[in-house]
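The form predicted on its own is given below as one chain in structure tokens.
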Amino acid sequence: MKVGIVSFAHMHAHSYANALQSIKGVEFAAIADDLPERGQAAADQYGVRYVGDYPALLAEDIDALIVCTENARHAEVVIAAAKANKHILCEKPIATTLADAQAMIVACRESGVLLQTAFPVRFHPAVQRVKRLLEQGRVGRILAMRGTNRGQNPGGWFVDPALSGGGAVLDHTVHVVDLMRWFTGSEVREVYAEIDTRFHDSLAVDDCGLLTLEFANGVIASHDPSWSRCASYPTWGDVTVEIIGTEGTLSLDVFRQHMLLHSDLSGHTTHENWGDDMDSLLVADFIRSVAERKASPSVTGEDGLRALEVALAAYESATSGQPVRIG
């Protein structure tokens, strides 16, 4: 299997390359990049051919494409890859528009190709075990879920709303919503938040806030979404969710598999991970289900669309000071 990957503009692309080398069986074949000196460090980082912006990979003899471009690009992308029978995973969050990722949808279905949203939280090892406990009724009726998503601002085009649509807010709720909705099978129907920018200067989107959640099955949840962790800070950021039910509660730490390394050769303090990888994880199931002709993959564009829309619904809550009805 042929794979490309469209843009370096993510930070996500270089460990999706790296997962796309390990593969046996895949040949990882080129990168496009609307960049060219970022394109060519990439394609001479890797080994493989820069092809130019993505219409030029496009044309070439691949069966799927991994898009990573900045989020206002994605629908552009992705419906031209769907036009070329390309199957896709997509970056998150899906789009910056609702109508942009219903577009993308049905652009993909009309041509028979698979979308996947990047949403590799969910292949994490600790993750799957929670799923499973859940529906296995160990902690009973799931009555409420705290989840959190804090990390540093990734600063570049990510601040630009232009290009990102939104700031913090955008960029760390779509995962922790995804996964409430995956260990709920419900949706989110109510959106409260508040939002702001309090841990940099001069942003011209948000880096924190707060939203309160209600489950159409009654669930209440709240998140903290934000770029609140400092240059100095030893690892990136947390994805954690809390589960209270009727029988019991879990606690999910994903990024607690990792060593506290002091180091005097960088003069600062990292965490260092030494457990699962869930990028290559979600590559790999990329792979399999474009291998096995899989009618959906596991991470569905719906999927997507229904983390964007609760994303989207906390910056009109945050506008408007009042609740936000979803659907």
Contents of the next structure:
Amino acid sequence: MKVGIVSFAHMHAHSYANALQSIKGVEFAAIADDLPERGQAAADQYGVRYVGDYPALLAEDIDALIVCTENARHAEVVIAAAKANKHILCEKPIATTLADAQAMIVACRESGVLLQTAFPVRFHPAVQRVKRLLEQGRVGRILAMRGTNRGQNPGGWFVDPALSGGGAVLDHTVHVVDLMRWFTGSEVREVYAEIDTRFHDSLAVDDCGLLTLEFANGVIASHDPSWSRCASYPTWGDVTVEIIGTEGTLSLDVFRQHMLLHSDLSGHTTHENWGDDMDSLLVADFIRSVAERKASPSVTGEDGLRALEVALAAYESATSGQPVRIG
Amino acid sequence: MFRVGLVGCGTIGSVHAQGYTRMEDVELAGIVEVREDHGRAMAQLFHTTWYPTIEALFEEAEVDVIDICVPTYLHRGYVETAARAGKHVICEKPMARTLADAQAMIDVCEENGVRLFIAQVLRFFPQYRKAYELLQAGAVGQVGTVRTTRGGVFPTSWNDWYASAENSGTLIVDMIIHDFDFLRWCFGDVRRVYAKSLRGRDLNRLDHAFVSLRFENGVIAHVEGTWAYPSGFQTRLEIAGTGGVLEHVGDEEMPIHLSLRERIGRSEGVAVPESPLAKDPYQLELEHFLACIQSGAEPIVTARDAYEALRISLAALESAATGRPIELEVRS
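Switch from the form predicted on its own, shown above, to the form predicted in complex with its partner chain and output its structure.
Time for the whole complex; same chain goes first.
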């Protein structure tokens, strides 16, 4: 199977590239990028061809693409790729508008290609284990969930609203909302949010927020998507979900498999993670779905759309000062 | 020498009683307790006298200060009785179940020329005090977001009064008012409150609440309270700023863990963590209040502070009930 990567704008392209190189039966065929320098550098790094911008890659005989452009360019690339009959793994958030996300889903459906949203956290063994514990009913009925996905300001195009579509709330809401939807099997019905820019001066996007959610099945939840980790914080950030059920509680801290390194080199303490690499588990899953000609991927474009919808509702709530209903 | 009369000797009342017995120049003059057997046992334990009513205490004992540790909805009546008898008042948090009661308590103490202190004890906990001091020193730069967690298993009590939303106001009024008061101390007044809770969902002794606060100074705070854990009690505090992150995880800051091998006649080998202090926060708080009576100084936490914390709690309750964000008018 031949797979290409469109754009190294998003840093996750590197871990996907590494994953492609380690999966048997996969040929990491080529790289497209609208920035020749960036594309060529990546091509040199991974020993593959740089072909120019994405139309050149679509003309090639490849089976699947991983799309890591800036958020706002996902729709253009994905729709063109669907028309060229390529299966697609698209970085999150799926798009910056619901209309774009919907058009991407329709284009892929019409061409009969897979569209998978890159929600790697679902594939982490600790998360898989939590899903099983919940399916076994170990905590009874879920009543409440508390999520966090904090991080540091990624800078670059992430803080250019024309390219990113939003700041911390868009960047860091979708992973955890996806987990919460998956865990509950229910959709977010109502979103309230406080959103602001408080950590970084003169940033054109938001860098912190707090979402309060209610699901269609009555589960209540909160989520913190802030870029609130200082430069000397021991790690980049976190993904946590705590679940309150009728029979008990279940606490998930995805990156807890770490040891502490106290180092005079860095001048502070760092978390040294020894857990599994979820990005390569995600890519392996996508490749398997393509290879087995599955009718739909493990995590769909629709899943990406639902998570995006919550993030966009959060912005709407913060603007209006009122809770926003979905659906 | 202060002579203190204690009204209500349940969980918190007995902690206060112990505090008084450890102080020099303080005499625990009597314990008023509706449960006679329990009251007599407590009186014996703390070497004082049991009285069935506050009136009986006033008739037979000389007291300067009344410390009220009865359930919240009963505070106002006892405060009024004590104030009218000319006694200074220390009253357990939450101050009252309604703002009208809270204001009446402030008024009656003013009218009768006695001091009123509300035991918002979190300001006397060394870890929270340290956090406050670090903030004052600018240790994390400008604060952006704050997160607190408090809670554990559903509390058991006399008359199971915590299970009555009417009487206790749920954990939003009874428990996370601690965090509301602490956050007001650190960040000033709250502009807007939004909350979700499990109240009214026909759950048997399970409650959980998420409260979203926006402060006048822009800080966004997430205050979580739970009575939904199978066991235990935990507190957490995280303050994130432009130049640092301060994290407090209560159960990871215990210097002692005693773990015993299982034996016949002894239950499981559960590790029991302990964090001993030279003086517990309750004693520090009570000593501070008595010192304020002596000197006439303003306390670290005033009755007005306690009133404002209650206002946040009640706004959160209202938001959870109505589904609407509640804007708080700024007073003062």
